[in-house]
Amino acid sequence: MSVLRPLDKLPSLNTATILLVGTEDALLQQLADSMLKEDCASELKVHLAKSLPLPSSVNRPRIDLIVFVVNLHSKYSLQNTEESLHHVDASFFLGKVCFLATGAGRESHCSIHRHTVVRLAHSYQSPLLYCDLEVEGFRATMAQRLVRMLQICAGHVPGVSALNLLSLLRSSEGPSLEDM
C-alpha cells in the first residue's frame, strides 16, 4: 500500500477512470450509477473506495480523476478525507483531484462548517463542488459534470488539459480566502 500516483500505470485506449472516495457507500454508488448512465465517447470506469490507500493490485487501472466526497453531516467523513489525502502524490493535485461537499442544503444538520471544507480544498489547490447527492436531479447534473471533467483529465478532449480545467475552475470561484 503506497502513495497513489497519476502516471504509475499506462493509460488504456479510450478509457477514463474515476475514483470516488467517501464514507457514504449508498450515495457513492448512486452517483456512480448516474455517471454510468451518461453518454460518453470513452469507456467509463468508476471505482469506489471508503478511504486511501488502495490495496496493491496489478489489475487496478490508471486513475484519471479522484473525487473526495465529504458529507457535511459527518465529522468522520472529513477526518477520513484528510487521512486519505496523505496517500495521494502531489502531482495529482495538478488538476486531477476535486472535492465534492454534500449535504449543504440542510445547514442546520451540518456537523462540519462549509468554511472548513473550503479551506481544505484551498490548501490543496483543488476545486470544490457542492451537490446534495440525495436529490436525483442534482445527482444527475453532478454526474454529468464529473463525466465531462473526467474526459478532460483523461486527455480525451482535444486542446484542453487537466491544468487548463483547474485554472478555469479556480478563476470561476468566488472571492479568495484572503478576501473573506
Given for the second form:
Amino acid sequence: MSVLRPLDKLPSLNTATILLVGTEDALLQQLADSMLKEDCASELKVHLAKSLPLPSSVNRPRIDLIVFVVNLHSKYSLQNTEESLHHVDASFFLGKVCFLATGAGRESHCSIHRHTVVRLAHSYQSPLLYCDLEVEGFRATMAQRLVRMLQICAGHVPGVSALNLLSLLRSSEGPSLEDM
Amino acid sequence: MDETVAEFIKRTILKITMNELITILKAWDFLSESQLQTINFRQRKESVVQHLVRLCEEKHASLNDAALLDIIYTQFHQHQKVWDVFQMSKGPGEDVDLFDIKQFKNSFKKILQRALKNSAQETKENAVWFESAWGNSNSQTTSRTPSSAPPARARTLWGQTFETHNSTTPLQERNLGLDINMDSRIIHENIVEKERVQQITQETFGDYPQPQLEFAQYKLETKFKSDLNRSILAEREEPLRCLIKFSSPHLLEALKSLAPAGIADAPLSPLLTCIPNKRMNYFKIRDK
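Now that the form predicted on its own has been shown, please provide the structure of the form predicted together with the partner chain.
Next comes the full complex, this chain leading.
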C-alpha cells in the first residue's frame, strides 16, 4: 500500500500511534523522546520516517496522527514534505494530519518564507504549529500538546474526535489567508 | 601582593571584554559585592582595571587567586583554544569499577596539590579545571634585557570533563553509529534507507577524521539551467559567472554529516566529495 489510510487497520488496545515525517532524524528523535517522557494513560508509539511512502515490509499499527515536520531553514525539507503528502489518503486530512514548522526563531537562517507553510497547511485544511524543536523548553511544551492531540485522534478522549479538534483549532485561527 | 601577581591580574582583566567583566568577576568571587559596587564600569577600561587591581591589592590577592581568575576566563573562552583531550582507560588486568564522582574529584585534587606546587583549582559542573605554573616565581616577568635570561614561565591549562559520553556526543554521531534509541516505543521506518546513507557516507569519506579544511571555492562559468521553461537567464548565450564559496570551521566533516543528518541526499555531488582525492579546493567549472 503506497498510500496511508487512517482506518485500514484495527486499533490496538489503548495504543495511540503517531507518525513523524521529516528529513532531519535528529530533530524527530528528540521530539519523540520528549513525547515519551509525558505522562499518558494511553500506550504511545512513535514512528519516525524521513519521507512517504513508508516501506511496505513493516508490520505497523494503525496510525492515528501524522505530523509533517518542516524545517524552515531547508528547502529540501519542504520539498520532501510536499512529495510525501501525495502518499496520504484524503481522509487523513480530517483532523489526523498536522504540520509543524521549526526554525522560525532564527530568521536569518530561514530560506522558506512563513507564508509558504501557511499556504501549504491551508491547502490541506490542517493545522500548522510552530516550534523551535532545538530548544528544549519549547520542544517539551510541543511534545505535551502533540500527546494530547494524539490521544484525541486515537479516540481515547471521550466526547472529542479528531474532527471536533480540527474545527476547534480552525475557528481560533487568526485572519484568513486572503486578508494577509 | 607582589608585582608579578598584580601584573598577572591586570593582564587577565585586560583580556576580558567589558560586557563579560562583571559576570567573570562575580564567578571569581574574590571581590565582595560591596567592593564591586564601588567601581564605575562605565569609565574607560584602563581606569576600571586600575581600580580593580587596587581593590585586589587591598584584599591581598595571592598568586592562587590570580590563577583562579585566569581559569575562569579560560572557561568562558574555552571554545577559542585548541585542546588536547585524553581519555582515561583501565590498565590491563584492572577491573572497571563504578566510582563516586565526588570522591574521585576530591582525591584527584589532593594528588594534584601534592604533586604540583603553585596550582589552583576550580570545579565547575562536571569538570575539574586546574592551572599550574612552572618557573621561578621570583624572577621578574617585566624586565627583559639581553643580560638576564628571560624567565621560563610556562603554563599548562587543561580541563577534563567527567560527563558521560552520551551528553557530549552530538546526535549526528549517534546516528552514524546507528545507535538506535533503546526505547522500543520509537520505531524508525526508514532503517534500510538510513543504512544505505550510512554505507555510502562511509564509502565516500572513510572512517577516519577528515583533514582539516576551512574553504572550498567553485567558480562557475556555465550556462544557466532552470526547471522553469521560460527564463530570461536561461536564454542567455554566454555562460553565467558565479562564485560559490563554502566555509566552515571543519568543512569536510560538515560535508560528511550532511546526508546522515538528513540535510542532503546521498550520494553527495562528486564536486564536493572529490576534494580530498584531488587535493584541491579551488575549482573552475565550465560546460563541457
